[in-house]
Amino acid sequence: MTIEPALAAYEAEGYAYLGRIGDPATMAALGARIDDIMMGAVSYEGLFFQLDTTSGLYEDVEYGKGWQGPSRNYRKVEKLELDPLFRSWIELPLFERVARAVYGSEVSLYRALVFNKAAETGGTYLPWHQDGGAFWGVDRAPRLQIWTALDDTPEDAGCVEVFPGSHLAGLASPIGGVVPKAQLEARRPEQHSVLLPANAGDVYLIHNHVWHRSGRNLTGRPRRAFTACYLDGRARCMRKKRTPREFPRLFTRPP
């Protein structure tokens, strides 16, 4: 598969459609596995959980509570590299080619997680934001996320929405995260945005600094997406208050 056109679009626009990479059986297996993890049937020490709101309001998201019992309403489940099915997907040879093209021969993993907008509650509106900045605590900015739809994700399921080219201006604020109101008013991202509906198995490349957001899931069906954030293998954790993180090295066999 030729990856150069997708890489060129990713560099210029901040996102690119890579293709329908996942077959139905693989997506069904990953979907079943994340359900089992959320319901407690499969468990790994070190998994991170964040329960979603029932209001749909981002400001109501609660932090630091972790696992709160079996539920399909977890907004995020992280550290999925601990699971062999998800780890195999992270290290697909195609994704290795993409990651090495962006970072070179040494590639690590910053995070691997499922974003979930549950069928029953519809999930939470996620405002314009960037995935980077001082809050991320690394000495080299992560630039590449490979996003996979585990379910069909039409526009009314809360598909990803991007502001093309916004990554070229760098971070909207040094700390990163939610884009400040003044920047939103100055750049009017909604006037330039592109919706990225997807079918199960579709894969997008997303630059960490491109402005992106997503709405609520109004379909009454699950909306789960798996995203792996790849990192320059030379990157180091900069946090001081806790033990610095170690980032798992990927693709350790010869390229």
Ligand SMILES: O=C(O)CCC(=O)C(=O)O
Contents of the next structure:
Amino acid sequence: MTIEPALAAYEAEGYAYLGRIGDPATMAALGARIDDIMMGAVSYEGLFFQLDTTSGLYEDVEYGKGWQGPSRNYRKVEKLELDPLFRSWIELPLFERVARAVYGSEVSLYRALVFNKAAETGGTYLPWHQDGGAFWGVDRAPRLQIWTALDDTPEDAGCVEVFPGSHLAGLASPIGGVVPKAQLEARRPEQHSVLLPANAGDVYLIHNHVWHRSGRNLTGRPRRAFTACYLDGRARCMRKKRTPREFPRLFTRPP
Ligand SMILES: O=C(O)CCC(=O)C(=O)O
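Okay, that one was the form predicted on its own. Can I see the form predicted in complex with the named molecule too?
Starting with the chain above, the whole complex follows.
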């Protein structure tokens, strides 16, 4: 498969459709696995959980509580590289080609997680944000995320929405994360936005600095997406208050 056109679009626009990469059986297996993890039937030491709101309001998201018992209403589940099925998806040879084209020969993993908007609650509105800045605590900016729809994600399921080209101006604030109000008013992302509806198995490349957001899931069906953030293998964790993170090296198996 040729990846050059997608890479060129990702560099210019901050996002690109890579293709229908996942087959239905693989997506169903990943979907079943994340459900098992949320329900506590499969567990690994070190997984990160964040329970979703029932209000749909981002301001109501609670932090630092971890797994709070079996529920399909976890908003985020991180450290999925601990799970062999997700780890195989992260290290797909096609993704290796993409990641090496962006970073060179040494590639590591910053994070691997599911964004879930549950059928029952509809999940939470995720405001315009960038994935980077001081809060991420790394000495060189991560810039490649590979996002996979595990379920069909039409517009009313809270698909991802991007502001094309916004990554070219860098970070909207040094800390990163949610785009500050003044910047939103200055650049009016909603006037430029592109919705990225997806079918299960569809894969998008997303630049960490492109402004992106996602709405609530109004379909009454699960809306689960898996995203992995790849990192230059030479990057080091900058945090001082706790032991610095070690970023797992990827694609190390012999060719
Ligand atoms: O899937 C989503 O709703 C959010 C995706 C996102 O923000 C990301 O991949 O960084």
